[in-house]
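Only one chain comes next, encoded as structure tokens, the form predicted on its own.
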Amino acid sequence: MMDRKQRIDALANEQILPEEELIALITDATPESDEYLFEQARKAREAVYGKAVYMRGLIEFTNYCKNDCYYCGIRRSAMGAERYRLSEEQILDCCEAGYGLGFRTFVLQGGEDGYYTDERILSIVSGIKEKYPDCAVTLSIGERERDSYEAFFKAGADRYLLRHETADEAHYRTLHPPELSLTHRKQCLRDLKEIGYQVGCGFMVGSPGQKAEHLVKDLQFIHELQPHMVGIGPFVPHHDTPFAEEAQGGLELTLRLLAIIRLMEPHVLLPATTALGTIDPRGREKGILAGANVVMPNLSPQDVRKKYMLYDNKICTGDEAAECVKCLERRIASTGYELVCDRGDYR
């Protein structure tokens, strides 16, 4: 077995660690070894992306969802959710405000809502691309069939986010209802990549029942898929779900995994998520210092932000977008990095 520093150095030199060494890297850590890990992760991201931190404008356009995932605050059984849908005009208004603030990527995120047929999504995507041809459009709307993904791509969608949540079949079953399938979700990710999207997968850290062995499978799946983006964040419980009483995921483990992913996949676009900022006041800054290079401020209309509550105590639900950007600029500058106005494509 290697010692802590040898494991980190091996990853930094693009060596693939065997399962037992990855488990040890995840579980056998000290504040000193974590700081060395974060330092190496910063070097790896700076070698590819310099000091730039890219901002994405998040538009949460529907909180209706046909699925009943046990961890999610907008699951179809969440009786307390106040449902809403944004019109195409409202979505374009969000983009207009965001463009004026310097956003050059818009992320359309929503539950799996049948109201938004392929035709409606195509109209929204083409409408954004027609008005803002210099911007990237990211979709995060769940599992669809391959022909739908192909149509969205032809209409101008550039990127697609679809978190796999866990790469372990048995663990997946404990988080999702029987009608959902890990096999289908992985196939969706492979289809998206073949079609030509910049593709993002990801998982929750500290989800109920998660073990180090599950996290190793996640890392192995990421390495196999070779995505362009990886979104990870701590599990945070929601009061209106079966996991309401479960413990939230830990900050230290989430930061460690961000740094490990950065070393394993140096070119990946890696967000410091809102969930990180929810469990720690400086969570997003700590994420940047652990190798992340993306932040996703909210451009949704203020009156719907508190309704898109995937988990409890979500931050930035009341801020004006302009205030949020100024605040983020200061926060990112405090880490020694710079928030930039750029599409921020995968390199």
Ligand code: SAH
Given for the second form:
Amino acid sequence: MMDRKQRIDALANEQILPEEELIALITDATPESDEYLFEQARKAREAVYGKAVYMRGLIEFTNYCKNDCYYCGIRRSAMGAERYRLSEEQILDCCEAGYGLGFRTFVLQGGEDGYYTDERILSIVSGIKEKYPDCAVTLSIGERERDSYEAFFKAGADRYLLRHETADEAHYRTLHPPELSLTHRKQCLRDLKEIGYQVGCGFMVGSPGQKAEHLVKDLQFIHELQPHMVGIGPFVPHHDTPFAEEAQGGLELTLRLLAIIRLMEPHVLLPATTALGTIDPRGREKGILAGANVVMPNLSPQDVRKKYMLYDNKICTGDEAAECVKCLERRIASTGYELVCDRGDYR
Ligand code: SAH
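One more: the block was the form predicted on its own; return the form predicted in complex with the named molecule.
In what comes next, the whole complex appears, and the chain from above leads the way.
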């Protein structure tokens, strides 16, 4: 077996570690070895992206969902969720405000909501692209037919976020109802990539029942898929779900995984997520210092923000978009990195 530093050096030299070394890398750390890991991750991100941190405007346009994922606060059976949908006009208003604040990527995220037929999504995507041809549009609306993904891409959608949630079959089944499968989720990711999207997968850290072996599978799946983006954040319980009483994911483990992903896939776009900012007041800054290079402030209208509660205590649900950007700008500057106004495409 290698020692802690050898493992990190091997990873930084783009060597592929065997499973037992990856497990040790994930589980056997000290504050010193983590600091060394983060330093290597910062070097790797700076070699590709310099000091830039890209921002994506997140528009949470519907919290209706036909799915019943056990962890999610907007699952079908969460009776406490007050449901809402944004009209195309409201979405375009968010983009207009966001454009003025410097956003050049808009992320449309929502539950799997049948109201938004292919036709409606196509109209929204082409509406945004017509008005803002210099901006990227990212969709994050779950599993759909390949034909639909193709049509959205033709209409101008550039990117697609679909976290795989966990790459272990048995673990996947403990987080989702029987009608959802890891096989289908992975197939969607492969289809999206083939179609030509910049694709993002990802997983929750510390979700109930998660073992280091599962995280190794997540890393291996990422390496095999070669996504352009990887979204990871700690699991945070939501009171109105079957996982209400479960423990939240850990800060250190999340940071360590961000750094490991950065070293394994130096070119990947890696957000310091809102969930990370929720479990620690400086979580996003710490994420940036562990190799993340993207932030996704909320652009949703203020009156719906509290309704898009994927988990309890979600931050930034009371602020206006402009305040969020200013606050993030300061936070990023405090790390020595720089929030930039750019589409921030994969390099
Ligand atoms: N319906 C879309 C968007 C899902 S919400 C889709 O299926 O892709 C975006 C992400 O939030 C999910 O992929 C999940 O990883 C994360 N999420 C949901 N509930 C969470 C919780 N309780 N804690 C942390 N992250 C959560």
